[in-house]
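A single chain, nothing else alongside it, follows as structure tokens in the form predicted alone.
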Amino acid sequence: MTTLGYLPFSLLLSLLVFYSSSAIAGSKVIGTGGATTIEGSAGGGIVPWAVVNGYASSGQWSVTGFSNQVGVDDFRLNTLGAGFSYGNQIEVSLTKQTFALDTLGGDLRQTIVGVKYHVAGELLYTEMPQISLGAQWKKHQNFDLPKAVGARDDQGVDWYVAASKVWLDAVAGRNLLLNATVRATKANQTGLLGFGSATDNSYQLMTELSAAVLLTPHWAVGAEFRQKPNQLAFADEEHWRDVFGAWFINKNVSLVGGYVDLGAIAGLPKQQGYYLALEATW
């Protein structure tokens, strides 16, 4: 079995599945935190939503502990970090991210400092959607490759806005979510290749939307895509997607499954694979 952070996959879930039969959640409905993205803001696997991680409302706080793993035909993303949120409102998160380059050899770092803030709306009990402003200030922790292969910078912010909004009994009497977000980002394959290019530093506005049926109150399933800049002259960057399953086990713990389309890699093409998030919520 593969290792998603420092412990098997199975075994933390065992822990965590067992802790959280005591462990104390807000009072949001469960599912409405989202699961945690590969960069570690609360949404889906790839897309951040506009909701605020944790079960935290107005006055409680939460924190949450999360692991994902990628594993494509070339490479493998680990991805372990934290996030803290008070009061449906502010979302703050730290993400280290580890890309190996299974067949290339060696391995790419970065570490993420997310943070989000509700602005307006709210995700079930307004005709409006819930909308935050987010931003992740990335930097990378071994720049040899990226600046050998055009990046410019070892650094930067990712800006972005969100909407989501829940339907009530939308398809054959189940609920719908839809979200999308607009980005502003100069990273190259998120960051793990750098920021900008020799020839290019603008910002590119990118778009990302995400669509999940909630099944039950604790199954969903749903599809997300995310729009690429496309930057650096020695390889294409190409749009990524998704499909999911998501179990929300209980408030305080999360499990997510998906299939990913990464397209091409550092010239490597059709980076296809699978994709796993735990989350645990206190």
Second form
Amino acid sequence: MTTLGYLPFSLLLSLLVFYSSSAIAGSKVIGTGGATTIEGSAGGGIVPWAVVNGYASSGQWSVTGFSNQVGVDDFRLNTLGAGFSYGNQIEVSLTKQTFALDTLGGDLRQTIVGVKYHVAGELLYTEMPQISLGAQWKKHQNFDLPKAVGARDDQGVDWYVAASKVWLDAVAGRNLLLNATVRATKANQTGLLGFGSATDNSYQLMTELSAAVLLTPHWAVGAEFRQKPNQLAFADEEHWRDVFGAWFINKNVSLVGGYVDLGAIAGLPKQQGYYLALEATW
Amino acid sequence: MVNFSKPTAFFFALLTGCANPSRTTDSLYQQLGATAGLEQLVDGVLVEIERDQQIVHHFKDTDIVRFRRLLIEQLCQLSGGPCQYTGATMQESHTGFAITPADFDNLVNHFIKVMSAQQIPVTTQNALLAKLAPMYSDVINR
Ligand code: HEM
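Taking the form predicted alone as the starting point, write out the structure of the form predicted together with the partner chain.
Complete assembly follows, chain above in first position.
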């Protein structure tokens, strides 16, 4: 009993101790844990990469907390989540999304459990890109609206394979990261509008791309593209794009700011605006 | 490793219209401060290794004077300087130490830290790291 009561406290304390000294972060090179996407997986902003969250290298573990905010013309997305990784090999994450329908009224909420496994290659070191397999299990929390507009299910699993590689000294002496991800999904608007449709319950294969230039070990700028399915008859879903700047302040804290173009959402066209992500890692 | 970087750099130079002369490997040695610069770099890295509890144990039986000389030689040759590396291959010299990926990351971090402290520009740092990174597979888990 006493040990159970002691556990959260000691965890919190050790986190704070770790936090106060960035020298005790994991061994991975700064920036190589990436940032955290809106779905909680390590990557860019909207595309999961093959990188594993945090700075844990072989034999080490790492904990990450993150919050993202997206504000476009008629909607706002807030995420809050935590991730854990071991050995630069496996990553698990839990993310809560709240999608505020500023113009339509109300909100949509879903919970995402992510798992990623690094199967081959080393981002910085090997000729072969780093390759990871991932899954995101998504469960909608208030399904009435998605159901009313034709979604079939309130939950679904996205499967993906991602390949990421950093080319050192590639663009005018700077390092270049390229990532390609292929995702199998049934999700409408990433799941915020449910999964599948009345007429179709099959997986769709989507391509997602990212490129970033590491200006210094602490600063990166990049762009992303995320292909989207278009399953619901009531309104078109369009591909997503963003451009971003990332600041890896140290191995414990990073900030990302960007501009996103989410296309039409639920019949409201041209959803554009800001992207912000804050991440803390131990 | 470099297959992609050359055309990319070329493309970027075209885009920006910047007349960046292609850097030869010879000038990397100069950019690192020639032999004096490399000696300073290696000495800095040796200090970091000595302070690093995670990796210092690998060197407990190492002849540090010899290791220093060989590392300088090797970096000199790699960067296009007028040296001949006389040591063993990376695979031979690291076999039996069971060096982990985390150990390798630590050494890379030490190189970056020391180069930054010695005011070596990021682009020069990247050019040297690009020479070291491919040794990963010869060094770890052997
Ligand atoms: C790209 C990275 C590396 C380079 C360029 C490099 C270079 C060298 C060189 C030139 C030697 C001397 C070879 C000889 O004695 O003939 C050496 C030996 C050694 N290296 Fe590395 N090394 C690298 C990575 C590492 C790492 C990550 C570790 C462990 C943390 C390590 C541990 C050692 C040890 C313990 C020796 C001494 C072996 C002995 O005493 O015989 N090296 N390395």
